[in-house]
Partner chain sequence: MRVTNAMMTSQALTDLETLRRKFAKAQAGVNGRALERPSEDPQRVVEAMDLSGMKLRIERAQRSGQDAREWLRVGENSLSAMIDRLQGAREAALQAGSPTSQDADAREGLARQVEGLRDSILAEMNGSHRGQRLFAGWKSDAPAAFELAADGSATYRGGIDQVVRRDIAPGLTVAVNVPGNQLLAGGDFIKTLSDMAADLRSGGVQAVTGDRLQELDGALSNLTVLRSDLGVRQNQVEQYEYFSQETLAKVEERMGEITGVDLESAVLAMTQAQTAYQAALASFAKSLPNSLLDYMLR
Amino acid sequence: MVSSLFAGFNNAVRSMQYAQSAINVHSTNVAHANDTNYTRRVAATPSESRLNGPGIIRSRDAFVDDQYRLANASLGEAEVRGKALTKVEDIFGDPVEGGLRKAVDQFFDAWQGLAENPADGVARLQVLAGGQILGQQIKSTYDKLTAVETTVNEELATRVDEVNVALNQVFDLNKRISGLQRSNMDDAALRDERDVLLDRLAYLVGAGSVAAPDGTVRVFAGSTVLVDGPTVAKLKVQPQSEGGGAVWEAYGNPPFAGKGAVAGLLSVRDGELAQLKGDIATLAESIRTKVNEQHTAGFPKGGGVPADFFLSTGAPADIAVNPALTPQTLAAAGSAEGSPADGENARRLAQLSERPVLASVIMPDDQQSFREYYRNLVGWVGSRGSENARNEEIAKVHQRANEQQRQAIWGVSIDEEVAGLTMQQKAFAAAARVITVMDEMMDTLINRTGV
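Output the structure for the chain only; the required form is predicted alone.
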């Protein structure tokens, strides 16, 4: 009989303790209802073993987290690429008042105007001015692409620093969480902090994670382990003189092969920007070579040896009109006599704009004229931007869907928490009443029965 009473007391006390713990958990949930990084807690019953601390269960779903982070990695890659490609599209937008396309057209149109009136000094000045504007526009376009590349490199350095800081923070949190778990202390807040970092690492490098029984997580990107036990990898961007790219400074320094924002920055820098700079340099060199070949095949007004029309400084895409040229020495004539009415060579120079002399940007087996080449270059830029915009929108849709799933699982509902709080308060009062009744029973048995 006595043992039964003591067992009843023990059960009632445990019920009060559980109700008190549940009240604290519900109150904490309510206090963090507007915190999107907070994971709703549930007070575990004594029979439950899936605990994260002293009787606390975090309402988290690892599968949904993984899906969210995969979408986050795709979004990170698409967003940074989109920012860079938007700047590139602005460069090739060719505003009404200028642009490289217009400069190409005006230059060759000026030669056509000279072919129609080779004795006109103004027409000759327009050719020289058109050449100067063309050289300036080519260099300006190349320099603007270089400026975008510089911006990408600066952002890349910032993102890499952020990755390395986040990895060290995850490593530190692993140690703290493991220590708290061994002491059976509440580590839910630290786990929330670590999950925020894991979300960010997914955005930056496409990192994933696997939980270990001791409360730590093993972080990886692709096939490379980034955080595991006492080891933390460090991301390092290699100089472009060494081939560019990035490596993980751990486990044999494997090359970076992840996803996320870092992958997007590397791909746009070493992909679209590198190709466009090369294409503009190719256009400049081809224009210089072909125009010089045709110009030196003609004859200046009044005779003499024709000079190159364009000179190169040796820097990529840097061409300029030969400063030795004058309206008089332009080789517009097609015959040695150099008659003022002879504009045959100027006509041939004008026709260069329609002659297939360059391999197509889109279909390298096809030869194109300067105008077609640049038009295809602009079209290629637009197609890359459109493709990336579609990828970004898809990634946003997936991320939003997974975020809604996550919030449905671990988001805090005030109504549910208040209902649970009320229930646990009544449970606490009921357990207290049980102890009061059992105390009265003990008093009756001890003081009011027997002799």
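Keep in mind it's a predicted model, so treat the numbers as computed, not measured. Residue numbers count along the first chain shown, from 1. Whichever C-alpha set is largest while still superposing within 1.5 Å between the two forms counts as the rigid core. Compared with the form predicted in complex with the partner chain:
With the core held fixed, Gln399 shows a CA shift below 2 Å between the two forms. Positional change of Thr39 between the two forms stays under 2 Å at the C-alpha, relative to the superposed core. Taking the rigid core as fixed, one finds a CA shift for Gln67 smaller than 2 Å between the two forms.
Now show me the form predicted in complex with the partner chain; what you just gave was the form predicted alone.
Keep in mind that what follows is only the chain, not its partners or any molecules around it.
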């Protein structure tokens, strides 16, 4: 076949155009070298772009994305749980130096002191002060748990807003991307934006996605479809008074059964926090009834009917020393005759701290003393915290490994881009040179032939 000389010109021009557009792509890549959400792009070679696409290929890998998002969901759950559980641990304070444990110990120690010296007014005052501190400590522990619950609820509201906004944005991007795809235009930037949202949704609710041929994605969490064609689901948290948890406002209103940060927050709120608040209230109620039971079995100094030691306002974990109680009316004596050295009832009250009166937090069949009950409560909080810390560490490592893999596939390497730029520069120069050669050939043909 004989080819026309002008066809050579065309070839060279096309090649220069390709080099130019490839340089464009390289320079865009370099501009995003530090953007970890940016997917590296490659200019499609003339042979690849025969499909009439935009001429740009995003080097993305859906499998790695899925892996990354799975890890992200676990990380989201562990991270928010870790944050909340740390706050819960802070409430239980320095387990050795202070906190509620010390108040329990000192209250019963004060009774022991009174048992040894029932005639001593100071020993009586110490019992009352010990009771006051114990009541305050219990109440403040409970209040602080409620405060953590409030912050968890606030964070939950924020995260749920974020989820709903992200779902709507994905829905919106779906529309725009499929439109661009239909008209063969570059949609890479929009796809990057959508992938960021999908990463975030995985972190928040453990959402996954499936790509459709029209360029849209179908988003789901568990078995609930969140974004699909024209439909978008909406997440709604239920207050604890309505049974806790969350529901999707979608077809059939399925309950939220996802993972991620929202699941983590819900599990802390409806799990650990609810349990701990109940346990502290149980401890308070048990201390109140048992101490009152023993106290009213004794005899106040100077006769009379013994009053209750602790009063409850009726609110959970809200107990305080009966304000009517005075050092005089403390029932330290075990017999009615009113002998000043009779501290038998105080001794029995002191021994109450050793008596098994409460079902254990960890093993409900075991009866425990107040001291042991509280000790196990702290142990329980601690092991929850350390278990979660381990999970968080694992999820972090997992997520990092996946992130590295993602970057390995579609991160920008400046070295590569510089090499590519140089290559295209040479290709451009070579194509320009080809035109010069052809020009000379034309010159020969036109100006020097047949003269």
